[in-house]
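Encoded as C-alpha cells, the following chain is the form predicted alone, with no partner shown.
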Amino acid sequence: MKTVLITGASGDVGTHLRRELAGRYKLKLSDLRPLADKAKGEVFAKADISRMADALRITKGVDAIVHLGGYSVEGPWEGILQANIIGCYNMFEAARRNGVKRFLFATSNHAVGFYPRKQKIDHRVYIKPDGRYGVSKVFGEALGSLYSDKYGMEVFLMRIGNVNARPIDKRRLSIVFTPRDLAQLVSIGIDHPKIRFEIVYGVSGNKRSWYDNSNAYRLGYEPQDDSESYAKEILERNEKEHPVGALYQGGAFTHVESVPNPAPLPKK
C-alpha cells in the first residue's frame, strides 16, 4: 500500500479527500492548523511549508504527494507569497531531495480565469490568471514543468474547479467537482504508470463545463457526477452576478481584491 502525503489536510478539500481515500493508501497528513478528527490509521504532522526544514521533514518516506496546502483564495500578497510561492517551491524541492517521484499539485481554474465563459478551453491554452491567487497557481504549474523536465519528477497538475457535493450557484454548475470524482482523479494521478507531466481539469462531468477535459479522459478518468440535475433549481433563483465577473470563468476573482478566507490560520 502506497504512502501518500496530503498537505492542507485540515481544509475542506483535504477533509473530503481523506474520507474518500481511506483504506486505499497509507495517509500521512499535514497542515499548519491542527487536525481535530484524525481517523484510525492516519498520521498527522503539523508543518509550516514556508519553512524548508518543515517541508523536508514531512516529505520523507512517502511514495506520492498531493499538495493542497496554501492560501486558498484571492487575498493579500504577503499571505499568498509565503504559502503559495515560497511554500510551493519548498514542497517541490523537498520532494526532489527526498526522492519522491510522484507529485500531484492542486492548481486552480483561477490560473485560466480570464477566459470568457462562452469559450471552451483545454489543457493547452495559454495561462490567463484572474488575480494574485491565480498567478501563484501558474507559478506552481511552472515549477511542475521544471521539476518534471529537469529532475524527472512525475507531475500531475489538477486545475480544480469547486469541490462540493453539489453546485451552490450558476457559476458552479460549470465547475463543481464532487468528492468521489476528486478521489477518482487523484487516484489516477497517484497510480497511473505513465504520468510524466500532465495538466487536467478537476471538474465532474458537467454538461455546462467550460473545459475540454479530454486529457483526463485519456488517462482513464470517468466522472460519476453531473451538476445538471441541480440546474433548474439554481437558475430559478435568478441570482445577479457582477457584470464583469459574469463574463469570465473566474467569476468574482476577476474584479475583487480579496474574498473571505474559508480556512484562516489560528490566532497566535
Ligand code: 15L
Given for the second form:
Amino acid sequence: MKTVLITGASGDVGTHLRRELAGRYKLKLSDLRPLADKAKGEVFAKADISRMADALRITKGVDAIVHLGGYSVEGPWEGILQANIIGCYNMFEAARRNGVKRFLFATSNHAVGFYPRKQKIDHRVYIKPDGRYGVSKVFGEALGSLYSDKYGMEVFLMRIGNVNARPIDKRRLSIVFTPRDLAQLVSIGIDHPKIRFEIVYGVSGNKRSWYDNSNAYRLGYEPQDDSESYAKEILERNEKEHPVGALYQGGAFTHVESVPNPAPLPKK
Ligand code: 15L
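Please give the other form, namely the form predicted together with the ligand, since only the form predicted alone has been shown so far.
Below: every chain and molecule of the assembly, starting with the one above.
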C-alpha cells in the first residue's frame, strides 16, 4: 500500500480527503494546527512548512504528496507569502531532496479567476490570477513545471473549484467539487502510471461548468456528481452578485482584498 502524505490535513478539504481515502493508502498527515479525531492507522506530524526543516521531516519515506497546506483564500500578503510561496517552495524542494516521485498540488480556480464566465477554458489557457492568493497558486504551478522538467518529478496540478457536498450559490453551481469526486481525481493523481506534468480542473461533472476538463477525462476521471439538481433552488433565490464579481469566474476574489479565512492560522 502506498504511503501518501497529505499536508493541510486539518482543513476542510483535508478532512474530506482523509475520510474518502481511508483504507486505500497509508495516510501520513501534517498540519500547523492540531488534528481532530485521528483515525486508526493515520500518522500525524505537526509541521510549519514555511520552515525547510519541517518540510524535510514530513516528506521522508512517502510515495506521494498531496499538498493542500497553505493559506486558502484571498488575504494579507504576509500570510500568503509564508504559507503559499515559501511553504510551497519548501515542499517541492523537500520532496526532491527526499526522492519523492509523485507530487499532487492543490492549485485553485483562482489561478485563472479573471477569465470571463462566458468563456470556456481548458488546461492550456494562459494564467489569469484574480488576487495575491491566485498569484501564489500560479507560483506553485510554476514550481510544479520546473520540478517536473528539471528533476523528473511527476506532478499533478488540480485547479480546485469549491469542495463541498453541494453548491452553495450560483457561482458554485459551476465549480462545486464533491468529496467523492475529489477522492477519485486525487487517486488518479496518485496512481496513474503515466503522469509527468498534468493540469486538471478539480470540479464535479457540472452541467454549468466553465471548464473544458478533457485533460482529466483523458486520464480516466469520471465524475459522479453534477450540481444541476440544485440549480432551480439556487437560482430562485435571486441573489445579487457584485457587478464585477458576476462577470468573472473568480467571483468576489476579483474585487475584494480579503475574504473570510475559513480556518485562521494559529499564532506562532
Ligand atoms: C478557493 O480556492 C478556496 O480555497 C476555497 O475556500 C473557496 O473560496 C474556493 O476557492 C471558491 O472559489 O469557491
